[in-house]
Structures are given as C-alpha cells and as structure tokens.
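There is one chain below, alone, in structure tokens, taken in the form predicted alone.
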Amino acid sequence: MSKQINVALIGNPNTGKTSVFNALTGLNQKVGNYPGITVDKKEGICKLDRGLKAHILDLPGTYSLNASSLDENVVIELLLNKNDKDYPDIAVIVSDVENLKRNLLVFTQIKDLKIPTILVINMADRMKSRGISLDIDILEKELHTKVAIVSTRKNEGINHLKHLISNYKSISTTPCLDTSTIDQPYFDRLKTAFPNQELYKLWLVISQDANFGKMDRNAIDISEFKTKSKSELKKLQQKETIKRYQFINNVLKIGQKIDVSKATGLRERLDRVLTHKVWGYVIFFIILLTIFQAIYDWATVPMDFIDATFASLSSWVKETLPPGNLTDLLAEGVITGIGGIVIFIPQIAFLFLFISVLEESGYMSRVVFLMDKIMRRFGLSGKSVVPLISGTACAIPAIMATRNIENWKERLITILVTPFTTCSARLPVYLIIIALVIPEGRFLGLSYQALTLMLLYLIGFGMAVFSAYILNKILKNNRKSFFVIEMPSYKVPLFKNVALTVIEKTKTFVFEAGKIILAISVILWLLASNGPGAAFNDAEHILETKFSSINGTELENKIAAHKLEHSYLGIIGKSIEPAIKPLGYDWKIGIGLVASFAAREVFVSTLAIIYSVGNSYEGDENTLKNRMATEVHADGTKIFTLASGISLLLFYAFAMQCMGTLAIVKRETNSWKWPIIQLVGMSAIAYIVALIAFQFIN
C-alpha cells in the first residue's frame, strides 16, 4: 500500500495558488466545507515519485498568520493542531514573482512553526518582461528552504516541485529569523512557563482572538500568562511584522534584481481606462451585454438538441416498456424532471465560463474597485461588493464571503440583500419564460431576449443596493469600514484553470440540483398520479360520457387533464389559485412556485412533469417549451402571455425561494429572526411587484 502525505498549499490571494493546485491535482480534486463551518475546502490527490501520493489541501488565501477573518483562522487552526487529520507534513507557499516581498511574510511565519516549507515562485514566465532576475542559490540559503520556479501557463517547474515534495524530509525546518528579540524578557518568561512548547506557536495562541480549542489533546492553558493588554499585544505584532520585512528586504537586496523601467507600463495604461469614473462603467456594461448575447446565441443549438433528446427518450420509454406505474414514473417523472434541468447546462456552463475568464484575467478585481464607489453611497462597505458579485453564481457561498466584513451591521445588511442578486438557479426559470414571452427580434444587433436577461440581472442588483440603503437607515449604521483590494496583474486566462472551473461548478450545480429535483419529481408524480374520490378514479367514464363524439388522442388528453386537476397535486394547486390568480398564474404555475421553495430551478422541472403526466404529445409538441406554449385557461386564452411572463420573471427576481440560502443565513446570523424577516420581506416585495406588473401590462 502506497504511503500518503499531507501537503498544505498556502499563499496570498491572487498568487496563482489555484493554478498550482490544478497543475498538481488535475481532475483528482473535490470541493467541500471544513467540518462545522461554511468555508470552502478544496482538496486533491497528486501522484509523486516512488508510488508516493500527496493529499493536497488548498487553504484559503491569507496575507499573514495574524488572522483578521474566518478564512485566515482556518489556516492558523490547521497549522497549530498536530492532531488534525489534515495537519501538513509539508507546507508549500505559493508566491507571485512580481510581489515576492509581500508574499514572503507568511512564508517566514510558517517557517517559525518548524514545518518543512517549500517556496514556490509562480508566474515565472513574466520575469523577463517585468525585468526581474533571481539568484535561487542565495534565496535557498538565506530562507533555509528549497525554491521551485514555476510557470503553470507553460507547465514548467511542476515536476521539480513534485520532486521537492517527495523529498520533504530533507527540507530544513530552521526558522528564517529570531522574532523573540522584539521583547526578549517577555519571550524568555514565555519559554520558561512552557518549556515543552514551540515558542512561536505559543505567541500565535496568545496574540490572536481565534478559537484554538481543538489545538491538541494537551491543551495549552495560557490564561495565566496573558500579562499584556490587547493594545500591547497589537504593538508587538506590528514590531514582529516590521522585523520580518527588514529580514525580507535584506534577502531580496542580494537575491533579486528588478529593472524598474520594465516593471511598469501596460498594466497602468489599462487601469487608467478600465477603472475610469466614466469609461470603466461603459466598458463593464458592454462586457455584460456581450456575455448575455453570447449565452443566448451559443447555447441555442445544444439546448434544442437536449430538449428533443429527453422528449424522445421519454416517448421511447413509454413505447418500449410494459404499460404501468413504473413506466409512467420513469417517463413522466424521472426523465422529464431531470430533462427540465439538464436542458440549461449549456447556458449555465457559458455563464461560469465568462465569470471564470473575468476572474482569471484580473478584470474582476477592477469591477469590485469600480463598484466600491457606488456601494458607499448606499451605506454598504466596499467589501460587500465581493458577495454581491459572487452571488451571480450562488447566494450560499456569497453569504459565506461576508465573513470578511468586520462591522456586524454592514455584514448583516449584506447578508440580507445578497439573495436579490440573480444566481445561476434563477437562470433556468428566466430562460424558459423569456423564450416563451419575449419575441426573437433584435435591437442594434442585440436580441430582445438577451437584453431582457441582462435587465433582470441589473434589476436584481439594483434592488439589492436599494434595500441596503433602506436597511442602513433602519439599522442606523454610522460606522464605516475601509476597503482595501489588491489589483492583480493582467494575464491571459489559463485554459486549464477555466476548463476545470467550468466543469467543477457546472457539475456541482447539476448534481446538487439533480438530487433535489429527482426527489421532488418522484413526489410530484405520485401526487399527480393519484387522487381521492370518484372525480379522479372514474375520470374515464365521466369524460367518455361527456365527450361521446370524440375519441383517440384528444379524449386521452382530456381524461389526463381531468385526472390531474382532481389529483392530490391538483387539489393543492386549486387551493392556492385564488391568491396567485391576480398575478396571472393558474394552479399549475402555483404548484411550481410552491415546489421551487426547495430550490428555484425546480420550477421548470415541476412544470415539465405537470404538463407531461398522462398527456400524449407527438413530434415537436413533446418539447417542454412547446407544451408550455400551448397551455390555455378554461376560456381558451393563453396562460403564458407577455403580462403573465413579465409578472413571473419579476416574482422570481425578488422572491426568496431557496431553503439552502435561508439555512445559511440562520447559521451566519445565529438566529431564525433574520431569515424569517428575509423570507417574508422578499416574498412580499415579489408579490406586490408581480401584481403591479401583470395588472399594468394586461
């Protein structure tokens, strides 16, 4: 059996840590959460020399071991807890060749913990263009480590890095410098009090507010040794940082040379345009338009193919398998329900593709910088921009990202308004309704459908900002925090990173949604296929007597419609119809609204099941879009009109229909008060806006 070692991948944000992780692990990776907390945990397996395997943990980005956020606490707690199953045999510190001075701070701190530590200098392909040269021998000697020069873009240095990891036992654990000299008497007393503990480990436990309860079995009781006040400890931390930077400066004076004339240029010129107070917003708006137009134009063919394929598969199952409940469940429940979400994979994948490209290129940081100016006018922190923008993928990790906001009121406001941002779960609902009610014409080369989609995204973001302004007034948040963001260098996105991101996020979306949809599909089919009383059980006799002049498919469809209306599902839908009728919805749409409280994307698969149960469609009519287009009220008028469609789009733009998000809000606020306020408030706003829209347009 081959041995496995733990490798912790650590580094500042924007150093290319994810690129190194992807280069080492490829597709052998998974994303989860740390036990008990909602912080992303990426881990993967890498094969090394002599059959050795490395379990690689990609830790959250951190600038130092002086924690200021939950993400950074995760790094420290792991490095201080030798009993943790993920405690590293070796730490790999990823640095950016252009920001080596800043990146080395956390390196010197981890070296003080006496963990074998390798320094990776990433983005080496930029050294020549930036006029940077390094003396690796000097760096290795002064830093007491091994250095790997890596370019993930050109796939250079990865094998050397794997070789260094394999030989981790030969890596020196000697600290880079002696930081105890910042207050020698204090550290001498500390060493005397705890002779069996690492000195720097003790200092980290004493100087920080992090929860180190799980640090090890022989818990260190430091309560009697806290002889300094918080302000005094903070001053010592500052002295420590200064001392470390003095050491780093001295090392880089002899180990690094920079041609200043080459170090500036294109980046500064691009920043002047992309962060301009006018042109910056214009360019961002054009990029958004392009993205939404591309989502529609590029995804049409694969979506039509998937829709037709699932329709054919459902028909094939009905025709091939013996008639009965199992066949109906497979054809009308499972296949139809899953098809209702799989059809949107192309557009969701394209959305993640564009987001990944913007992040990889370094442009997204400029967007955050631009939006900070707007946020402050509405009472939000600049740090609120990150959750609001990341909410376009999913509100759950976006709400987790608010943990970087120190001011509780600013953080609470951000948590409450983030779900207004259009997430990928809303995309299936938007796309099917837009396709039904918005014509296919173009304006200035842009389709009406793409413009409508972008408008929905802007409406969601606008409502988030407006709600934040109102909440800021109600909660009387007068304390403002400062926002500092790092502007990474511009770079051409690495294809491998983009591809892995798209595959991973699309797969997560499909499988997470798929589990919910499969369960709900079975329940909905059972409720739609069974009912109480004679109205359901004697449907054939009732309809054959009533419509004696018709037969064949038309009669079968009438029987199916009658049974559905008098099924358990129909009874539920009919009971809520009076409340939603003013919005332009019938009882079938009502069932979709109720079902989608589990997850918004369930709405589409719910309608797919409702419209397919017992009905016989042929050819193109069997596709979901066409079945929805032919739905009519009792008076023969179409259900999906411009008025009802816009009403439905606006309802989903504002409604809080995601149980997972509510659970995370409860967890983050430690109270059911705020998620209940969020649920009631957003639902009320959605209902009122949808009502006004339908009554005005109709």
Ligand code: GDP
The other form holds:
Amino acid sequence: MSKQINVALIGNPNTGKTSVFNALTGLNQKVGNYPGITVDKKEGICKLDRGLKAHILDLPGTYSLNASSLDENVVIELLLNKNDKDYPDIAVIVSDVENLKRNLLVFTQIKDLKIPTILVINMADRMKSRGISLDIDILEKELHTKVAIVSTRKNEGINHLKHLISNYKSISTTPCLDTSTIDQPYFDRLKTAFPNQELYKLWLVISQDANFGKMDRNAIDISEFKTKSKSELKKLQQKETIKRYQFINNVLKIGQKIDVSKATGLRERLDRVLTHKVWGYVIFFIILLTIFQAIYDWATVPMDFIDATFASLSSWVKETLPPGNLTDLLAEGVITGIGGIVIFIPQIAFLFLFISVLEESGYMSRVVFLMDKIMRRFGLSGKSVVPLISGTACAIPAIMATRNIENWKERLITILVTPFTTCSARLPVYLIIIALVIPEGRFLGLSYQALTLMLLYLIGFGMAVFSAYILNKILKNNRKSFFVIEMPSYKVPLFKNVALTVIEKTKTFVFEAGKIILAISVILWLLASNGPGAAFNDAEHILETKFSSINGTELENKIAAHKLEHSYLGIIGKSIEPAIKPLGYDWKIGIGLVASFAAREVFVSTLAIIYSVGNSYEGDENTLKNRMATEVHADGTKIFTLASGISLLLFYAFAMQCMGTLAIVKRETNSWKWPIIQLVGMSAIAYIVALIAFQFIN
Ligand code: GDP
Ligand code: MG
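Would you mind generating the form predicted in complex with guanosine-5'-diphosphate now that we have the form predicted alone?
Everything in the complex follows now, all chains and molecules, and the chain you saw is the first one.
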C-alpha cells in the first residue's frame, strides 16, 4: 500500500482555496458535512511523486484562529486535535497576491502551532496588472516556509506545489513569533501548569473559550486554569494580533513591492454602476428575471423529455415483464419514483449554473451589499433574495442555494420560509380551481381569474416575508452578527469551478434527497395500489356486474376510481373527512390532499382518477372541470363553490405538501427537527387560514 499524507487547505475566504483544491484533485473529490453541523466538508485525493498520495481537505474560509463563526471553529478544532484522522501533516495556506498582508495573519498563527506549512500565493496572473512584485527568497527565509506562486486560472504553479507537498519532510516548523511576550508572567505560569503542552496551542484553547463558548471535543482541559476574565483575554488577543501585523509588515517591507500607479480603474467604474441606487437594482432585477426564466421556462424542455422517457420506460417494463405485483412495483412505484427525482435535475443545474457564475465573477458580493439592508429587517440576508425568487420555480434548488448564506440564523430562516413562495407545482392546482370557482368577469380590464392568480403569488411572498419577520424574533442568534462584506475583484468565471459546482449540487440532490423521495413514493404507491377486503381486490368483478352495459375505457376508469376509493390511501382520505369538512371539502378532496403529500401537482391527476375521467381533462364533454362542477354533497349542495374553492386555494398556498422539499431541508439542516417543524407549522397555518376563509365566505 502506498503512503498517504493529510494536507489541509487553509486561508481567508475568496483566496482560491477551492480553485487550488479543484486543480489538485480534479474529479477525485467528494463533499459531505462535518459531524453534527452543516458546514461543507470537501475532501479529495491527489497523486504525488513516487507513489505518494495526498488526502486534501478544503477547509472553510477563516480570517484567523480566533473563531467567530461555526466555519472558523471547524478549522480550529481540527488544528487543535492531533488525534483527528484529518489532522494535517502539512497545512497549505492559500493567499491572494493582492491581499497578502491580511492573508498572512492566519499563516503566522498556524506556523506558531508548529505544523509544517507551505504558503501558496495565488492569483499570480494579476501581479503584473497590479504592479506587484515579490522576492520569493526573502519571503521563504523570513517566513520560514516554502512558497508556491500559483495561478489556478492559468494552471500555473500547481506542479511546483505538488512537488513541495511531496517533499513535506523537509519543511521547517520554526514558528514566526513568540506569543508569550504579550504577557510574559501569565505565559510562564501557563507553562508551569501544563508542562507537556505546546504553549501556543494552550493559548488558543483558552482564548477560544472566550470567543466562541465551549470548545467541542478533545481539547485540553483548562477548567483548572482560569485566571483571566473574558475581557482580559480579548485584550491579549488584540495585542497578539497587533504583534503579528508588525511582524508581517516588516516581512512585506522587504519582500514585496507595489507600484501604486497601476491601481484599479475598471473595478471602481463597474462598482459605481452595479451598486448604484437605481441602476444597481435594475440590473439585479434583469439578472433575476433571466434566472427565473431559465429555471421556469428553459428547464421545461429537458423536464418534458425526462417525463416522457420515464413514462415510456414504465409502460415498457409493464409490457415486457411478466404481469404481477413485482412488475407493478417496478413500473409504477420505483420507476415513477426515480422519475420524480430526476425531473428536478434541469432546474437544479440551471440555478446553480447561474449562481456559481454570479459568485465566481464577484457580482454576488455586490448583490449582498445592495439587498442586505432591506432583507436584514426581516431577519434575512442579502443573499436570501436568490432563494426566494428561485422558489417561484421550485423550492428544492432554492433551498440548496441557501448554502452560501454564512450566518446560520439567516440561512435557517430563509430555508424555513422559502416554501411559501408559489412554486410551479402549485400552478396546475390553482388553474383548475380558479377556472372552476372564480367568475369570468373583469375588473378595470383585468380578468378576475388572472387577478386571483396574481394575488396568490403575492400572498405567497407576503407570507414568506412575514414569517421571516416572526422567526427572526423567535430564534436566538448564535453568533455576533458582524457585517463585513468582502468585495472581491471582478473576474471572468472559471469554467472548471462552475462545472464542478453544478455537478456537485446535482449529485447531492440525487443521492441525498433522492433516497427519501424514492422511499415515500414507493410507500404512497403501495398505499394507493393495495387495499383490504373484497371491495378493493374484487373491484373488476364488482363493477363488471354492476355496469354490464358500458364499454372498455369508461369501465376501466370506473374500476380505477373504485380501487382508489377502497385502497389504503382512499381509506386514509375518507377517515380525515371529519377534519376537513369544516374547510368545505369532502372525502374525494381528502384523497387528493393525502396523495398531494408526495407532490402538489398529483392533486389534479388523483381527482381525475376519483372522478373517473381518465387522464385527459381537456377537450371533450366529460372533462375534469365539468365533472368537478357537477359534484354535490349528500344534501345536493355543490362541493366546489366560491367558498370551498378559495379555501382550497389558500390551503395549497400555505401547506407544506412536497416531500422533495422536506427531504432537502433535512439534508441542509442535518436534522429532522426543522423539516418536521416546517411540515407541522405550515400545515397548521394552511388549515387555519382555509378554515377561516370557508367559514367567512360560506
Ligand atoms: P475560496 O473561497 O478560497 O474557496 O476561493 P475560490 O476558489 O472559490 O475562488 C474565489 C475567486 O477567485 C473565484 O472567482 C475564482 O475564479 C477566483 N480565482 C481563483 N484562483 C484564481 C487565479 O489564480 N487567478 C484569478 N485571477 N482568479 C482566481
Ligand atoms: Mg471555497
């Protein structure tokens, strides 16, 4: 077996860690979560010289080892725990040539932990235009390290970096500074109390407690040694930071030259337009419209294709395999279930194509800057705009897109409220009910029906923003919310980074959420295609004798309707009738509601089966709409009236009826707690609003 070493990529956000990671690992990478939290954990394998292999970990961006966020804490906990299986044999600090001073802070801290360290100076392609020149020999000597000048954009310097990693044994572990001088007596006492520990590591554990609350696992037990208050510790930390910057300044003074006359012009001009009080919003709005168009409209072409492919695959299986339960399960349960997962791929891919281009180009930071003030009032982030708008196409990719909201509370609120926006699966339900109960008249030249539809979209948005506001008041904030936005320079997006993001997001959805969707599809199918007793199992017989006069398809429709009614799903639908009666619904709608749990659009096709009109509900006399219009209660009153129709519209506007969304929320929050709260909360809101509406109008 060849030897494998651990390499950790560390550095400030936006320095190109992920680009270096991609350059080193290519497609040999996978993304997971750190245990217990939802910070992305990217790891991959890179082959080096002489059969050596490196396990590369792309750590979250961190400004220093004094954590102020969950992301930063991940880095510190790893570096303080020698027993962690990912504990690095070498740390590769990725820095950006334009921000060396700020980037070097964390470098000096890691050096002081005596971890062998390589310094990558990335974005070397920009040195010339920025008038930056570096003296590598001086930097290597003063910083006690090896330096790799890299441009992932031009694919330069990667081989040199690999070479340095291969020779990791020769890298110096000399620290840059002596921290103990910030308070010599204190550090002396510390050394006496823990004679076997690395001094700087001790200091980090102690000061960490002051910053972030409890250290999690495996840290040194410092409870016996608490001789300083939180504020004293913070003062010492500041002292440490100042000392580090003095050191860095001295190194850069001799190792770096900047020709200021080459300062940027283009960037300022672009910023002036893109963050303009008026044009900024106009441009952003146009970009949003394009994204919306892509996931709403362009994606339907491949989606229709996928739909048709799975439908014909399903019927092919039914015709080819010997008839029986197993074939039915395969054709109607499994294949349809997988189809229900694959169908989302085009929307997910389109959305992330756009998002990663926006992020890569540096535009996203301008959006945050632009939108943050408004969104913050509702407990959201500037970055919540994209998920909320994308939610109008589909909540699933929208919720996946919340991952780049750094603040956990803002991200959670965005995840929780996004499903209120009117997704495209609600449309078929809205359209048929509106056609049924809203009169055809016009108001100021606008048709009532169109107005109702528009109102439903507004209600969805309104509810999302309103519940965000409420949630913001309820949920505790688990970190101090500094508002620092990094304004990275504009760049042409790297195709490789964009492609890898799209692939990774799609894979995540298919394999993580897909499992749950498939399982629920199969369960719902089993419930709908099995039933107790003769009423279900002898349906053909019963109906053939009852309707001896009617022909093929009509009889088949009647059998299908009868079977659904007496299936387990039908029984559940019937048994909830007392609960939904006050909303103006009967058991047939009840079955539709239960079936809609899989996905809302199923409502229409389920009703079509119950009303035994086959799957076509347009064209001839016997349309679904006509059947629904003539449905009556036992006492002869109509079922679909203005009151019950509006109640149903509002129910669909608010209820959480989408297992795909629940599955993705489970994956994104890493617990069942939030999807369950969402399911219960949204359904309760839907029920109450529908109840009030029906009782009020009726
Ligand atoms: P991370 O936040 O540290 O993981 O950084 P990313 O890898 O996501 O890169 C941040 C931005 O820098 C992206 O827009 C990249 O395309 C860009 N970038 C990365 N490497 C280079 C480089 O060598 N040259 C230039 N000009 N841009 C780069
Ligand atoms: Mg990254």
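Keep in mind it's a predicted model, so treat the numbers as computed, not measured. Residue numbers count along the first chain shown, from 1. Here, rigid core means the biggest group of C-alpha atoms that superpose within 1.5 Å across both forms.
Once both forms are fitted on their rigid core, the CA atom of residue 54 lies less than 2 Å apart between these two forms. Once the rigid core is overlaid between these two forms, residue 363 does not reach a Cα shift of 2 Å, moving by less than that. Taking 2 Å as the criterion, residue 103 does not count as shifted between these two forms: its C-alpha moves by less than this amount when the rigid core is aligned. Core-based alignment between these two forms gives a C-alpha movement of 16.8 Å at residue 636.
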